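Have a look below at one chain only, the form predicted alone, in structure tokens format.
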Amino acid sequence: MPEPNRPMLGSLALIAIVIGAGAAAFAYTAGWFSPQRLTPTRLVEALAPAAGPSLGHRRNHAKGICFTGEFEANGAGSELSKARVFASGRYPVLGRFNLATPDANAPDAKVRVHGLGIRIATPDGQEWRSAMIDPPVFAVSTPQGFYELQLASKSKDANAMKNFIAAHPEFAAFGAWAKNAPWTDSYAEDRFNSLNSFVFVDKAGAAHVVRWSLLPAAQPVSISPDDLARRGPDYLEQEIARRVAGAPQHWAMVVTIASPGDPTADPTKAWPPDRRTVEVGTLVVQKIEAERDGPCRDINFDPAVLPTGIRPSDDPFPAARSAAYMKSYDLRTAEAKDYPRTTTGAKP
């Protein structure tokens, strides 16, 4: 009898490990092998307001406008990182403004947190996309604690965020934001925040662990959320469009380098003031667009989708953003006929 093939046998042998591997990765993803740990789909659904998601709708930042424009790289950042985005050049980027809602219908009043997502495309085919908002920290120190605020902003104990806050003191310093900081009446006043740490890599192969923001060019007003409500309840997407019809709009992006001993795995821990900075370009907004079938309708604005010269750090944050993200695609897309569309330019 003919001996087996061995190198036959040893590939087959192979394609089942790897065939094993994936399906035990996918199970524990999915939360089969330890019912209690949080998996993307529960995250998801710890989102939901009490009368349900918003159906065809982004299952967090639900409400939001669209934008297009350019990145004006200014060469700077060639020196922290090799990525093409920072070569002196006009790149095309994809943006949204956004309030960190579940509720696609919530008054702007209502809505303490604004956000910025923006996709940044280079010639070498590469993108980095970035989710920003404007509080200077971020509430919870891991997608843990991110779960467990959700599910005590809905409960009906009394006593569920006070105790929540017990168990995350670390939540103090977003509380204290929330509660002082002034509000903006223009997306164009707000200053947004990567918050999360990420690493340049540079063309000698140094790591710099980073984060950025975008400053404003336009001088913030403040106002109070009673006069905010006054105004209408989606007064900041109309304001942002007469606003960029009249004039471009301009945010600096600037860089933050951590130095050693810098908590990089903690949102909720700003760095010293007294960090290095770089300039490394402008955000130029030029048009905006009505988000029911527009341009970014359908863009998940991932912080895994990053070109080469940055990479993630050690906080956890960004690969559970990335989770939770494609888990709310994957809904509001099977979601398509709930989502309101205008008649012309209509998605099948």
Ligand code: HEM
The other form holds:
Amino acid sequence: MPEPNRPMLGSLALIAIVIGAGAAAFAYTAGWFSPQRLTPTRLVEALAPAAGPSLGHRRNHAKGICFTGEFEANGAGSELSKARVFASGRYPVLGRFNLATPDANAPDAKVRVHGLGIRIATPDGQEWRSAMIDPPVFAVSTPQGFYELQLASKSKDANAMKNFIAAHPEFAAFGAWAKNAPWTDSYAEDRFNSLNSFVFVDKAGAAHVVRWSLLPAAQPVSISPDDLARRGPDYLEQEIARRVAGAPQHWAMVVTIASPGDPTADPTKAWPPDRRTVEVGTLVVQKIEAERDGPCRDINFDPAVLPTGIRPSDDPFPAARSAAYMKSYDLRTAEAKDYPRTTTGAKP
Amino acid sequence: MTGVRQRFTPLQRLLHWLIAVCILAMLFIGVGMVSTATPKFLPLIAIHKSLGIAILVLALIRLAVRLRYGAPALPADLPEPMKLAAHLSHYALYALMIGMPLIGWAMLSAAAYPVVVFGGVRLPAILPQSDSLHTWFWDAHFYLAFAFFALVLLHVAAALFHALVRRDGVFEAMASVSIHDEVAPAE
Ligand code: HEM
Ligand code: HEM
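Could you output the structure for the form predicted together with the ligand, given that the previous block was the form predicted alone?
After this comes the whole thing, all chains and molecules, with the earlier chain placed first.
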């Protein structure tokens, strides 16, 4: 080995520079130098109420109840997408009715938005997961806007929401719905909408940008939040369990096809009402189970889990949601001890 | 006469550099994807899964080739502690090359996510759905990823030390581009 000399010091310095640069590039990629980056962690943290998150539960839509059933495809969707799920047949469904709140113990009457998570499995081993809500449009047009909405809605500053709405005029349509639309007295009466757009790819390879909705067979009965509150904090879960025990509940799945120029990347903008729609099948909800020991508990209804024949569009939400839901899933599954199962036979 | 190999075989060198590039890419894609909520998230995570499974296959081939052809001996004058460090770090690198993809796959299986790679190849679940197993494998994937990166940096530092300071042929044993399988006759 040569004696230490100037060239050797130069070599050691070079090694140090290479290693240092490598480490710095890694830290930069990981976002350690970019505190402003909208990371999934920040999105999920922004959802937490002042008292902290409901440990062991979903970081949003924390209150919910599992269901199982079937999707009966009528075959009409095959014209739009080659996904197996549209070939006529019956496919098993796992799902979850839920309330859009980060508080797992929120009383029903305090939560404006109802949601539905669904996973349809087909014999080719593919899955279609989706998480939908009952307003006709979303509240914000970008994930960054969603983040700002969370900060504003829990801010102590009395003007925070006013400032948010001024900075986000796109919020108006959702705001009007939240204020004026009637509340329903059952999950079975809700219409659930994908709001985000996706691309259906048909057998010939042609792409169709679509949104989809589940239209309830049950006639909606409106109720005031005060009356809903009087029925008890968990009325919606008790009601859907009773109703499904009496008879399976149905929703028609309807796909709406965008025309060129429609706002496919902005879920705050409804498409014109004359757009073509195709009814592709029926969701049949056959059984309700409590979430604590139920099959939907440890499922992530990640809207980016799609079968061949459906892919994301230019809508920025599915990617942001996929990233945030994964983070939420990682956190809540690591907190299972804070939400213990009751049955000994349940999966660990 | 078998002879003493001074370089890794061309196949070994090819596999080494191919996997090296893939692993560096994986580490950067990994930390990059979990810190973004932009539309890039979806292609990044798709690449992460596919490239990770490709590394698993390449690393298994590499292990078989290594068991078959061995490695050139380290220089006789290399101090014993450095030899030990070299051998242990190489075991660790093999363990991580094969272990990390399996852990990633196991983590997704335990969460009941479909594991789809190369744009449509569905891999079976290798674990039953379980929150505790998911958490265990998530932690393993996370901490080992950083250990892996640290080890890669150490490995690069050691390689450059051989190349620039010791100039003892260890670097050339892997870095040579010659396709001739140089074998010195045994004494
Ligand atoms: C960037 C925007 C959004 C963020 C950050 C966000 C965040 C979250 C999180 C963290 C969860 C819990 C996931 C889990 O632990 O499994 C969740 C659940 C849910 N989200 Fe979102 N969300 C966003 C946009 C949306 C949109 C646009 C919709 C509907 C169109 C929606 C509908 C739902 C529903 C229905 C659930 C419950 C799914 C289930 O039952 O597991 N979210 N959201
Ligand atoms: C050599 C192989 C691999 C390396 C070096 C690697 C490295 C990484 C790194 C650095 C992260 C980010 C950790 C963090 O900062 O949170 C990560 C996350 C992840 N990796 Fe890998 N990975 C490998 C193989 C795989 C494979 C084969 C899969 C799946 C088939 C996989 C799935 C994932 C997933 C899903 C995440 C995100 C986990 C979460 O946050 O929930 N990885 N990986």
